[in-house]
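A single chain, nothing else alongside it, follows as structure tokens in the form predicted on its own.
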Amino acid sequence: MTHPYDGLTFDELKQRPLLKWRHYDDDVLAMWVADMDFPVASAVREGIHTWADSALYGYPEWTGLPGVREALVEHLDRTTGWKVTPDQVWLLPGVVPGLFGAVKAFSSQGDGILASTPLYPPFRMATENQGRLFQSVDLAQDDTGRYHFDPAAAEAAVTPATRLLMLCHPHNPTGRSFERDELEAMADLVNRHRLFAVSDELHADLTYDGRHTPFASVNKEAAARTVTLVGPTKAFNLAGLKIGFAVAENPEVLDRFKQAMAFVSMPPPSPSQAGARAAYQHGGEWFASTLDYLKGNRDLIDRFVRERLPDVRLHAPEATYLAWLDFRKTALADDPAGMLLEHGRLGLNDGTSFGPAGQGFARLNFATARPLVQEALERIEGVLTSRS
């Protein structure tokens, strides 16, 4: 049985005036930046149209459009069981500004910021661009290629200058959804060393099996020292709306964060808030169908790699729509993304952009039509065959 998303074609997608499809030449199959190619939920479009028809284009309140924080609070309770209040939520123009704000709020020039690598590049940028020391700790891998948090390595990396733990959960690019014992180990580290924590949980809704566990829900001590960053932009394909939320149960921590953000990063515009509110309130059916389709794409990649790319290693992502492909045992090991672009006309993210631990890897975004995922995999197979 076909799905409507199967009908998306390469010729159609490359005409879109979007970064994803304009970054490369017209003949390149773009599967890099974390945008979906799917049409946005009708509920989101209707929510934005309703706001536009109101003709109320003045400044919204600092706390947002009526109901937007409540919609997030209800969504978090429904999907994760984490119970917070609207007063514990602050609006942001995206999660990345929140990373910069957390570094500014909870550390000073020269302080250390601890994070697990390989890692989404803005974590390092938010640290080093503000004069802090990026203290990277590589995630450990087991024999299957599955990454996991290494408490001993993290403990060894903490110094008297360390002030903040930056967590990406679910993890980008590896696709890990950290388990409770891993989160408890992180919380123990934060509590014993009296660190603050910022947890980027933007991909939380894109968890395939089970339910996402927010870091701040592990225990009250960790919650009192944590700012959690969430938003609808990945799960509902709204990256261009530039909206996110900071959630902190400790009012002093939230105030400190808000002061760091004041007049440096303004709240998101009203149409973005209207779209986010509609997504959380009315986008559930669209999202459930989309997540099921993404899971099918993930499973296709997992089978293909195991059956036809024996020298490539992949631990199927537990969350996100990003496949972290390990080419270190192939002829492409030195520069897999570059070689696939040159010889396969396939645009993936270069693993080294996620730090030294990404050498020999490439990240593939599979939030597109299944026939195009199949084509991308066959292009990889073709390049590997031609180079062997």
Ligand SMILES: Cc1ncc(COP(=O)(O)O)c(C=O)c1O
Second form
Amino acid sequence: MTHPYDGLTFDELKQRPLLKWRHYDDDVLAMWVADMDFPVASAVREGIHTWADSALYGYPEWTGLPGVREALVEHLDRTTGWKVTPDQVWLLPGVVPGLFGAVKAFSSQGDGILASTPLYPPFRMATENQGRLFQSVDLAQDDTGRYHFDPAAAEAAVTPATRLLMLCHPHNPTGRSFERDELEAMADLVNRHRLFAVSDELHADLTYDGRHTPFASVNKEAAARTVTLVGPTKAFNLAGLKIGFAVAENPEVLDRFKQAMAFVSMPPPSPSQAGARAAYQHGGEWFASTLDYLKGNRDLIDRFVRERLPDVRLHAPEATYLAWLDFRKTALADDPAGMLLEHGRLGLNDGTSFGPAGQGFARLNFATARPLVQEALERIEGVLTSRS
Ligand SMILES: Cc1ncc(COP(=O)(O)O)c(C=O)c1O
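To test you: the structure above is the form predicted on its own. What is the structure of the form predicted in complex with the named molecule?
Next comes the full complex, and the chain you just saw is listed first.
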């Protein structure tokens, strides 16, 4: 059975005036930056149109458009069971600014910040650009290629200078959705060393099997030391709207974070808030169908890699629409993304951009039409065959 998303074509996508499709030459199939190619939910478009028709283009209140925080709070409860209140929510112009704000709020120059690597690059940037020490702890890998949090390695990395644990959950690029025991081990580390935590949960809605468990929901003591960053931009394909939310159950922690965010002079633009509110309130049907489609793409990649790319290793992502492909046992090991671009005209993220633990890997964004995912996999197969 075909899905309307199957009909998206390379020629049409190439015309889009978006970063994803303008970054490479015209013949390159772009499967890099984390944007979806799917049309946005009609509910979101209607939400933005209704806001536009209101012609109320003045400064929004600090607490946002009416109902926007409530929409998030209801969404979190509905999807994860985590119960928070609107006054525990602060609006952000994106999640990455929130990462910078958390580093600023909970550490000083020269302090150490712990994070599990390989990792989405802005975590490191938020740390080092502000004169903090990035204390990276590589995730451990089992025989199936599945990554997991290694409490002993994290413990060994903590120094007296360590102030903050930065968590990416679900994890970009590995696609791990951490399990409760891993989250409890992280919470234990935070509590024992009296650290603060910032948990970037932007990909939480994109969890394939079972529910996402927010870090702040596993342990009350750790929750009191945590800021959680969430938003609709990945799940609803709204990255250009630049909106996110910080949630903190402890008012002192939230205040400290807000002070640090003073460089942001206003809440995110009103149309972005209108789009986010509509996504949470009315986007459920669109989202369910999109997640189902993404799961089909994920399963296709998993099958293809096992059957036709035996030297490539992949642990199918538990969340996110990102596949973290391990080419270390192939002829492309030195520079998989570079070689696939040159010889396969395929645009993937270079694994080393996620840190040294990404050497020999490339990240593939599969939020596109299934025939294009198939095409990308065949291009990888073609390059591997021609090089072996
Ligand atoms: C884990 C994670 N955090 C943050 C972002 C970007 O957030 P924003 O565009 O809201 O700054 C991304 C984008 O891919 C991401 O994967």
